[in-house]
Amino acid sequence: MKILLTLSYLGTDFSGYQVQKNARTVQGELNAAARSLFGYDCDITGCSRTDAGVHANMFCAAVTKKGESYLETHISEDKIPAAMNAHLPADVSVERAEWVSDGFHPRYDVKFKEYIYKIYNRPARNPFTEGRAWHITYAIDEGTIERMNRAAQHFVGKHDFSAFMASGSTVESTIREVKYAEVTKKGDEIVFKVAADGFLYNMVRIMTGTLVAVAQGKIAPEEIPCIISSCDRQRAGMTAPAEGLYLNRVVY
């Protein structure tokens, strides 16, 4: 058996999830932290591999003993998340442990995640929301909101979405499925969120900058279909910054 943690952090700080040289990273912090707690060193498996600044509402990571397929503790789970937090600091945080089995990955499991991209509107900026949001200063209405919704509906399906993959990145597969994809505004705030069964490195992100492309009137919300079927990454807009994404839901 292995330990499942649930967990949450503020990516502002981290250079991503996976562990670098000379750089701190989310994984990093559960190597050290479990190494303190359990005594030995472990392995930790992630849902994702988040890039530098960037966030998650829900984040999982399996735990087992270095080189092995399973964890041995006598800590019961209940006590695992608080134990977990005495040796990891403030910026993240493990909030549930469970009991899994060997075969069970953390990433090869999911059935999907659900992201969602944070922008905050409004001409001055916001020191509660730096590193945690896109500042946009010009005004997005709420007919422009009806506009990227539309635009956003395209996505759904099953695709190619080799448009919407960083330029220089490899995977076996570039087609993935997207279970929905919205927009939505309350007061300042604007928010992007999508659930697909896999993402593209940038995906989301680009994904993002296309949708604001759309507010600004350079690309029509009924263009997308034909971006999609390009497969051109120069046809999609720009790759929005990373500090408003946010892994916010795993689903197993």
Second form
There are 2 protein chains.
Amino acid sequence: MKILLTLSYLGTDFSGYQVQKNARTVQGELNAAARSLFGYDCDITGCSRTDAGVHANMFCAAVTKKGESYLETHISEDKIPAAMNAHLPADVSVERAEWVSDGFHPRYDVKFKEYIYKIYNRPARNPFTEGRAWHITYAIDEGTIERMNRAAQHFVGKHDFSAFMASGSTVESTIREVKYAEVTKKGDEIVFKVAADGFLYNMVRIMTGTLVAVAQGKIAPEEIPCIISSCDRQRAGMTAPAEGLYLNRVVY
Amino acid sequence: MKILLTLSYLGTDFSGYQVQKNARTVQGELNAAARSLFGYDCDITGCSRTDAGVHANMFCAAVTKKGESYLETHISEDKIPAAMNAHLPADVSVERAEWVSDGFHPRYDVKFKEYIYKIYNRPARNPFTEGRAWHITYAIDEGTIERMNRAAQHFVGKHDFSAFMASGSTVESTIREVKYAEVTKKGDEIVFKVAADGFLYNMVRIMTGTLVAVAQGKIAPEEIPCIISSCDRQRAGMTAPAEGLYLNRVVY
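I've shown you the form predicted on its own. Could you give me the structure of the form predicted together with another copy of the chain?
Okay, now the whole complex, with that chain kicking things off.
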């Protein structure tokens, strides 16, 4: 059996999820906390790799003894969150811990993941959303949200999303199935929500940049299917900044 | 004529609003920005003095030429917010600027101010509310919110609030009129909202600490009138931490 952690983190001060030399990472902090708590070196396997500045409202990671497929501990699972948090910095928090089988894989066993991308839409910046949303100063009205939403609907379904992958990335298959995609506005906050069985590198950020190009009238909603089928990164919009992106839900 | 700025700030990295030697303050940042923008030394007069770590969703401050009761500039008022923000750090933002008469005083002319105090109520901490809410781990249920609310209603009206003032403070009168007070819970967030014609030093934080004592069953809602009339700081609850407090609205 291994322990599956459900956690959240504010990405601002992390150089992303994955361990790197000489950089502060979420995985690095989890590694150090698990070693302190369980008393030996552990492997931490995450459900995803998020980039520098990207946040997670929900993230799952399995803890195993280093080099093994299991974890040994006398600490009961309901005590693990508070015990881990005592060893973790304030910008990461473990919400839940549960035993899962040795064969469980936090990344490969994901049924679908949901991301949200937040835009703060108002002329003056907001000190409370700095680093937590993309600040867009020109007004995006209800009619424009409706157009962005029409564009987003074209993402839904099973497609080759190469046009929405950072150039230079290599991956076995660029086909992904988007389950739903939606743009909503509440007050000054615009949220793009999208779920898929998997995401290519920078896919949500390029989708967001493309929806913003739709808002600016540079791309028409009806062009999205052509952009997808072109498989040409140049046809899609810019890569939206990392700070607005949140891994929001992981479903097994 | 002087310029009245409406602004907001994240208090986390400030040693409070008011200028101090060798400390980063909101007033200090506004001073430096105004000097850069208008080209001469200015006086900045705020509507209030907030402590280190306290936030403002809305704060008002008047800008005048140093030692004078007026400001001279050719910059139009609708251009001032963006121009000020270009000179200000990311954790403070000017939302609006308007001309007001020489006689206008941002502090003395306030009709009432509204504060909110945020509590994050869940066992595990939340990386997104760290420094922005008081984390209380034990569950505060709907029945308890109702009791806190009953207690809060006793604050409403014109009272001598000495029991809710930091000991050692000196002030001409300790009588204040609370217009409304309310405790609500939405998901994991509990909000105490209170408005008055003025507030004594630490008044909202002591009120919050008292409401939390009510939640813990240490103080009964019916005891609040006795605590108020005792004028005894020892009878009220603890001073809640600064991080949950927000100046939320200023009405002239």
